[in-house]
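This document starts with one chain, in the form predicted alone, laid out as structure tokens.
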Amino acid sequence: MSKILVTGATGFTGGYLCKRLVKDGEQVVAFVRASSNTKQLEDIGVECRVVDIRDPESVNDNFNDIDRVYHIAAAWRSEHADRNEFHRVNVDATRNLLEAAKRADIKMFVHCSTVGVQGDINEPPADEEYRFQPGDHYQETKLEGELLARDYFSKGLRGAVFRPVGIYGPGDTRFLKLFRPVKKGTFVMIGSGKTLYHMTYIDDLIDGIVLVGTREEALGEVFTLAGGEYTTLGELVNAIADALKKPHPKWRIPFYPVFLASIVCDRVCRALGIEPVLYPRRVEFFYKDRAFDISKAKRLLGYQPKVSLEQGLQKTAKWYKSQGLI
């Protein structure tokens, strides 16, 4: 029987996707690094193959029985990471997988991009046709990888692109930066709190990814996959407080002094070769709008987010507590 390949399977989204595919009765293969902890994947029946996706021979040698691909793996941003590695993973490895898929004449190649390729959304909500404006080397290489995939799809390879938005849920820790200070009563809003932000609960995202990979209407298209609603940051923080049964935070400080301090901190830490505790991208979270239009996915795929922001935050808070994270 043909198998479905998932890259990035040991990560948050990839792991959830593997669970869903196995539940749906699919045979799943994961390309993993030799250092990866694969126990949870193997326990649910995922076949884990040690493959360096940056190496075309390693990819080709393990592609003979692959029927469909969900390419989730990416070099994730770290403030002063090796920029060459971002290109090797987000572009070169994507090309290796696309070439192997082309030779194997697979049924579907689903490429995970990011809404970060569109940068700051000046006219929210943004749809898939909104202009590109990547803001850092992670987003730049993700854009290059997306355009590469779209070029292959335009030349005959069956595939589609999706761009996820603000992924959260049990198993993810990125939003601890909001939950922890809200829980402790120490959260301080930087700026007005009126900046727009869009969250996507992981189960809804997985539903969307599977639709992209199985619907004929997806072929050659790009889809933004997000939750059913976006809010201001102030509303989001208050919703987190409600999920934690804590008072709504009241403290605010102006944006620009903090932003200037982040630039100084970043430069000093860069010179010293250490990880900055404060850097521009973290502060820009409080300033740049992130709100998106998902009507295309609804119209063509029947995508319909089911988990409300309130429900998703409650489930996430419960998991954080169960893990002793808050």
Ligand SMILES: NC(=O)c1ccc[n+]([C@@H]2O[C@H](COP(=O)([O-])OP(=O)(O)OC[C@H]3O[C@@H](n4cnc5c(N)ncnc54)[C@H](OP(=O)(O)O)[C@@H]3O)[C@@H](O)[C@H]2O)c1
Given for the second form:
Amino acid sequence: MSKILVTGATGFTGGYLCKRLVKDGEQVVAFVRASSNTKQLEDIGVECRVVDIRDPESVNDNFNDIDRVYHIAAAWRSEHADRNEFHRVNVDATRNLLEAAKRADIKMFVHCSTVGVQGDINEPPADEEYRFQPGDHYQETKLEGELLARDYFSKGLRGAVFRPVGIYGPGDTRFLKLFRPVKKGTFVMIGSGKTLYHMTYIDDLIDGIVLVGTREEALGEVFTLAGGEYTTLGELVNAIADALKKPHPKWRIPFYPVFLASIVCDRVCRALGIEPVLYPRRVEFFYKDRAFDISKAKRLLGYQPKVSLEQGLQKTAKWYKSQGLI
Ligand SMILES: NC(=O)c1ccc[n+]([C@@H]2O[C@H](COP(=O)([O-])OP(=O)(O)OC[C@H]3O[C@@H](n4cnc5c(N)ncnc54)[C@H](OP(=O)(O)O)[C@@H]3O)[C@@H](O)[C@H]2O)c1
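Having seen the form predicted alone, the form predicted together with the ligand:
So here's everything in the complex, that chain up top.
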């Protein structure tokens, strides 16, 4: 029986994807790092192979029985991370996997990009054709990886790209930075609160990824995969407060003084070699619109997000509570 390779299987999205593929009766192989925690994957029957995806030989040696790939692994943005490592993971490893896939003449290569390749969205909602404007080396290397994949697809490798948007749900901890202050009643909105924000509940994203991986209509295409609704940041924090049964946050401070403070803080911390508590990208979250048009995925793939923001936030809050995180 042919096998499906998932990279990034030990992460949030890759882990959910593996669970779904196993449930669908597929045989799943994960390329993992020696340092990765693979227990949950092994428990559900995923075959974990220690493969350094940055090494072409290691990738090739483990590709014989693979006929579909979901390439989810990525070096994530982390302030002050090694720029070269972003390139090695997000570009070089992508090339190694594409090359091995081409050689093995596989049935489908699904490449995970990010809407971050489009940077600031000046005319929301943005569709797949909206211009590129990556804003940091994570986004730059994700764009390079996406364009590389599209180049292979245009030359005959069967594949498609998806770009997720603000993934959340049980298992993710990135949105704790919104849930925690809302729960404690210490949340302060920086700026007007009218900036647009778009979230994607993990189960909806997984449905979308599987559609990209299995529908002929996806071949050679790029899809933005996001939730069914976007809101203002003000509406989002109120919805989080509702999920936590807490009052709606009321405090606001103007954007620009905080933004300037973040620049100073970032520079001082860089000079001292310490992780900044406040940095421009964190503050820009309150200023830059992020809203996306998912009509292409709906039209070509029948993608239809099922989990409302209200339901998704409730499930996430419940999980945070069960883990003692809030
Ligand atoms: N989360 C979002 O809101 C969002 C939005 C847009 C796009 N995306 C994209 O979605 C994908 C998944 O995101 P996520 O949030 O689920 O990520 P995540 O939980 O941080 O997982 C990242 C995965 O990549 C693996 N990885 C990192 N460096 C690696 C390396 N050098 N070699 C092999 N594997 C490596 C990690 O393995 P270890 O377990 O060994 O660390 C982990 O399995 C990424 O491609 C990301 O760019 C995410």
